[in-house]
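In structure tokens, the next block holds one chain alone, the form predicted on its own.
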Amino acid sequence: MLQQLINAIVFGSVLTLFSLGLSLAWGTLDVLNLAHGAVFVFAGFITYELTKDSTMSFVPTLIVASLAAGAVTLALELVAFRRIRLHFPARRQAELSMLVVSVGAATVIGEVVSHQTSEAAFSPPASAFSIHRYSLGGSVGITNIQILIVVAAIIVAVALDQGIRRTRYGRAIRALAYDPTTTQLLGVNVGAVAAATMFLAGALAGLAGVMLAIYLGGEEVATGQDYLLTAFAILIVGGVGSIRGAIVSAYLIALAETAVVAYGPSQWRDGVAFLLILVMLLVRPQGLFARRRFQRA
């Protein structure tokens, strides 16, 4: 029981890191970035490339891979998403166009990784991170990479939540999410805020991708899509644009999926997330932590 709880917390921490970036982009810029999962895998691939023939330590590898993932997402923002918002003032049309572009970007990134890895799973060498297991009594144990994942998720979640609520950048993000036009009239550099937001979203996906690659011992292109589907469930259950909602629902879904695998038919695991989406849409469509909306005069 305790071991399954540990596994659920670790899984929830990975989902938290992954879904926070997606929530940030969707809630602030209305960008439902379907390339987020591909960026996630891309960071794991960069980790593999950096460590397979070198002795680069874990921390520099983590930083470089996360920055590379952030750079890819920033490039999508500058090359595609920003241009679409400028050319399609109608929100619905812009959202649909960005959705299509992100699907194309995900396909391109996936093909590049598949080509470089010969469509096989790729894994960083054992020398990239020395994994040690600590016994908690009996058959229950936890590894140092699991501890690192949980600590990283807590630090990132708290920092992002407080940053959005208390800093100048956070106020700019909230204003941009509410009304981009008014935000620009108030003197906020909307383009810079959007670029920083997309870079941060990609870097968070990269952070999760690196840690998962080491934790699982490898990844493949399809890994990103699996996590992307679960992240959608997290955002719907928690409420689109809610940082705290994403955190809480990530751990709830992780607990539910872990329980199904451990004590029920494991083939039902993928259905848990979508069952929660269905229940939430019927009971509370706005999500657990929906942002307050105000009627403009």
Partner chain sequence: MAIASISSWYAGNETLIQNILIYALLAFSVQVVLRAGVFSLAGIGFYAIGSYTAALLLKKGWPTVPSILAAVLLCILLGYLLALLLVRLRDLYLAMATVAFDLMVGVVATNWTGLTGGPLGVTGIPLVMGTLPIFLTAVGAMLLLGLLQRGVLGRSFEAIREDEPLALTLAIDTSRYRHFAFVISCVLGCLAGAYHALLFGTIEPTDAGFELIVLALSMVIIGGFRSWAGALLGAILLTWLPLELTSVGSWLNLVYGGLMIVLATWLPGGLLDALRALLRLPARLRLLLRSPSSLAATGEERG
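Other form of same protein, the form predicted in complex with the partner chain, not the form predicted on its own:
Only a single chain is listed, so you will not see partners or other molecules.
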């Protein structure tokens, strides 16, 4: 029971790291980034490449892989999303085009990774991070990578939440989400803020990707899609663009899925997320934690 709870919290932490970036991109820039899962796996792949010959230690690997993931997402922003936002003033057309671009990018990234890994699951060597297990009495225990994941998720979640609420950059992001034209009139370099936001979103996916590759001992291209779908459920339950909503619902869904696997019909685990999406969209499409919404005239 306690062990299940620990597992759920660790899983929820990975989901938090993963879905915060997705929520940020959708909430501020109308990008439903279906390449987010591929970027996440890409970071795991970079980890594998950097550590397979035991040349790089953990912390530099973590940093390089996260930055690489951020850079890939930034490249998408600069090559495609920025241009689409400028040239397709109709919001619906822009959203569709950005969605399509992200599908294309997911294909490209996934294809590159699966080629380099011969379409098999890839595992960073054990030497990349030496895992210790601390016993908490009986058969219950927690490993150092699990602790690291939870701590990283808490730090990132608090920093992002406070950053968005209280800093100058955070205000610019929220203003941009509501009205980019006016925000730029006020002296905000909207293009730079958007680029920084996408970079951050990608780097967060990367961070989650590296940690998960070490924690699970391996990843494959399909891993990204599984996480993407769970993250959809998190966004919908938490409310798109709501940082706190995403954090709370990440842990809720992790608990629900862990419970289904441990005590229920475990093969229906994937069904939990989809069912939640459908139910939430029907009952409360603005999400559990959405605040007052202002519609722009």
